[in-house]
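Next up is one chain by itself, shown in structure tokens, the form predicted alone.
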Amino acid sequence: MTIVVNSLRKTYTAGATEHLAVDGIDLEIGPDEFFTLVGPSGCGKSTTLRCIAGLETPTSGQILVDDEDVTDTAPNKRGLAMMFQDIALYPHMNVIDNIAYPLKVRGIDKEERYERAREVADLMQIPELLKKYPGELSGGQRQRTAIARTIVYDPRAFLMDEPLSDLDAQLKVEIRKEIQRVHERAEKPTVYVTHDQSEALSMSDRIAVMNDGNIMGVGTPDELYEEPENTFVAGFIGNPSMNFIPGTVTDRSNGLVTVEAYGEEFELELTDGVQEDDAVEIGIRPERVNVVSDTEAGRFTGRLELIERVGDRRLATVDVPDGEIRALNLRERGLQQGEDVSVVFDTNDIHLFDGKTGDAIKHPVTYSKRGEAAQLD
């Protein structure tokens, strides 16, 4: 079972103003695939999902579900299950009736729909809640009930629009596992929408990063992190986000290119993609950057403005003469805010982007491939 989106375009008109929400995108979601649409608010991800569900009518384009053109098919005829950000359980119905309601709408007799509701309640580990009402449930219990209601009638695919956005951090992790477990058991496509890139990276087989109604990049979590197509994807995927350092190509010869950035020169291996005097941006992940007290040790010298705790690591923000650089690879203890420090990183970890278009020119050899090369040596 596949879902294919061809040249999908959606505009809204408000008075004399036309707003472009989705700008001619193409997608293909494969069988059994957990596919996530991620991006900032207003990027078009929820509109895309609603067009797939049939809740919005595309301005142009085509939507295929298992090779069937459903572009003009009513939502209830598409065989897709939709879960919204707003759980919206019926307060006057107990849990079993809430779960069974989609089957009631489809005319399935009471005995069968209750039997199937009990089966999915067992799957979601809430069989003891069937006689309770939504007002008696915790947030996690309501979320499990909503998931059970979504999967009860055995849809062709699951569509989920930011279902975890209203939950606290601990509960998000818990329900995220439940959604993945349901997806793996159902063996059907899931199209998931979120603005949280950490959710996308942890749950997805593939991800489409959206901005301003466009697809900026599509790939596996590793592909988007290690080889982003452009500066938008590079900056959006990863937490903390990638450092960008503007520079200029000063020399290109013998398979090498020299880039001047923040007054320093970087020599990189490169065969094509740039010419002398081209504007470029150096990208470096904070995870690959260290800060040391020896001001002669690194590429840049600056003032250590801020140290923040990120899990078991520390994130340092260093003000350098022409900008700031963040480092998450602090190995030296005792560093203090306000002191002069040096920023250290390896040129092998540098990404290079076109300074005008933002398109990727060069990526580092991925860390996994470096390990493979070392073993071969």
The other form holds:
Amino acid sequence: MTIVVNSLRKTYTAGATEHLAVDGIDLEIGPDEFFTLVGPSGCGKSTTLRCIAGLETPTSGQILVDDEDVTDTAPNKRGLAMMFQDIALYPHMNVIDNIAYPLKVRGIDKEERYERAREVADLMQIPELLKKYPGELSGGQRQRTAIARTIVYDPRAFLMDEPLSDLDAQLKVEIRKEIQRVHERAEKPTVYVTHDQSEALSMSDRIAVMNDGNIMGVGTPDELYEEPENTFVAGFIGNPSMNFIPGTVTDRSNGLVTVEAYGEEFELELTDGVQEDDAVEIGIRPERVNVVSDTEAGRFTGRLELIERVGDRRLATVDVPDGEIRALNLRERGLQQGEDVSVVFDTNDIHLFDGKTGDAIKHPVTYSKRGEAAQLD
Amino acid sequence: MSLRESLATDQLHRYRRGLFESLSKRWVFVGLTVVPALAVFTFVNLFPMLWALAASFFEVGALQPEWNWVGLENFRIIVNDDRFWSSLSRSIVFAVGSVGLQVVAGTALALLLNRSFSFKRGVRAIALLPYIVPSAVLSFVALWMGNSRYGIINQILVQTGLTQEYLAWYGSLNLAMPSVIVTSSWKFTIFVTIIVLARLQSIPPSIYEAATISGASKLDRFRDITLPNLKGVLFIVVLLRGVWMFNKFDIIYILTNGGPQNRTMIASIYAYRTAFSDFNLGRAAAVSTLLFVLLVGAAIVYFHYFEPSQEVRVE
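Just the form predicted alone so far, so send over the form predicted in complex with its partner chain.
Let's see the whole complex now, leading with the same chain.
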């Protein structure tokens, strides 16, 4: 089972103005792949999903499910399953009728559909709730019921439109696990939409990052994190997001490129891709940046504006001449907010992007290859 | 600001604060909001009801001041009067027919207005128009439209070939009742539409989407989502419209005055004639009292049978 999207385009007309929601995108989702569309709100990810579902009609383009063109197939004939942000249980039906409803419209008799509803309710660990109404359930129980409703029949693929965004953090983790369990069991393609990049990174086999109706980058979580195609993907994936420092190429010789930024020179191993005087953008992940109070030690100096706790680490924000740099790899204890510090990072960790197009020119040798990732503190 | 001015402002503030405080007192608030409504209800509804109830045990002539106690004599005469029973059955035909038509047409119109299409607002305004127009005006308009010699309806029907000749809608024995049913439904259908539409718009669209994706056809969605969600309001609408149409008087009085040959003489017209043609106010009061008791009985059965507390599910 696969889902293929060919040059999908969707525009809305509101009065005289035409709004472009999806700008001709291509996707290919493998047989049992967990595929996530991620991006800021209004980027077209939900519209894309709704086009696949058939709830929106594409302006142009083609959608194939199992090599069958379903672009003009009615949504109730596509054999897909979908989960919604507001869960969308039927408030006037109890849990067992909610779960069994897809079977009811398939003309399966009451006894058999209740039997199968009970089976999936057991699977979702909600067998004691069958007689209750959605209004009497907790958020987690509703989500479990909604999942049960999608797996009671044998859909060709699962579509999920931000199903976790209304849940609290703890419940998110719990339901996330359930969704993955269901995905692994069903061995069907799952298309998952979220605005939360960390959710995307932790759940997906592959991710497409969208912005303004376009796909900015597609890849596995590792690929997107380590070798982002452009500054948008680099900035969107990873939290806190990557630091960008504008610079200029000042020299090219002997396989080395010299980039000047904020009056500092960086020598990068690079043979082609840039010319002298090219505007470039240096990208460096906060996880790779350290801050020390010795102002002579590092690349840039600046005022330590803020230190905050992010999980088990401290995040430092340093004011540098033309912006700020965030650092998450702090080793020195006793750093004080407001003091002058310098920013330290390894030239090997630099991503280099074209200053005009934002396309990637060079990535660091992947962290995993260097076997360094485990040594971060 | 002079001292005098500031004192005046102070006084004004104190006065305003005092006003707010006294208005905020529970009994003052209750008095100001509930008492006027209660007073109107008492004088316009309750007193006439009690008056009619009392009068039904007396012989009350329209032209004489004294009441003569007759006990249950009025009721005995009425229940032995074939005209009462036939008028009652006509009331039931009229109420069931017009409520049925209003509920079906009103719900259909609500479903239509719930979709988006061009000129939706215009259609909604036009549909609302008959409801705002006074019954008397609407009835006279309907009379002209249905006129057997130059009414627009006859003209259209004949010109399109649907009928061969001009019909006396309100004047022929077989057409009069259906005609008054349609005319009164023309006015009150939008009442059903307004209430049903409000309910329809409160159904979250994602429920329909969820059903669609899981395979439900349009018909499935209507049967399994729309109708169950409308059950509660339709229950109330049928009850209210049933009571109101059962007691309807003005439209029929103007359209047919109970004719032709009493074919549209529903119970309210019968009561009116008893009072103002036979000048027998006591007996008319007895008719009204009987109708009242019948309606209360029907309402109790209705509530008991349909158990609205279970049907009306509020999330």
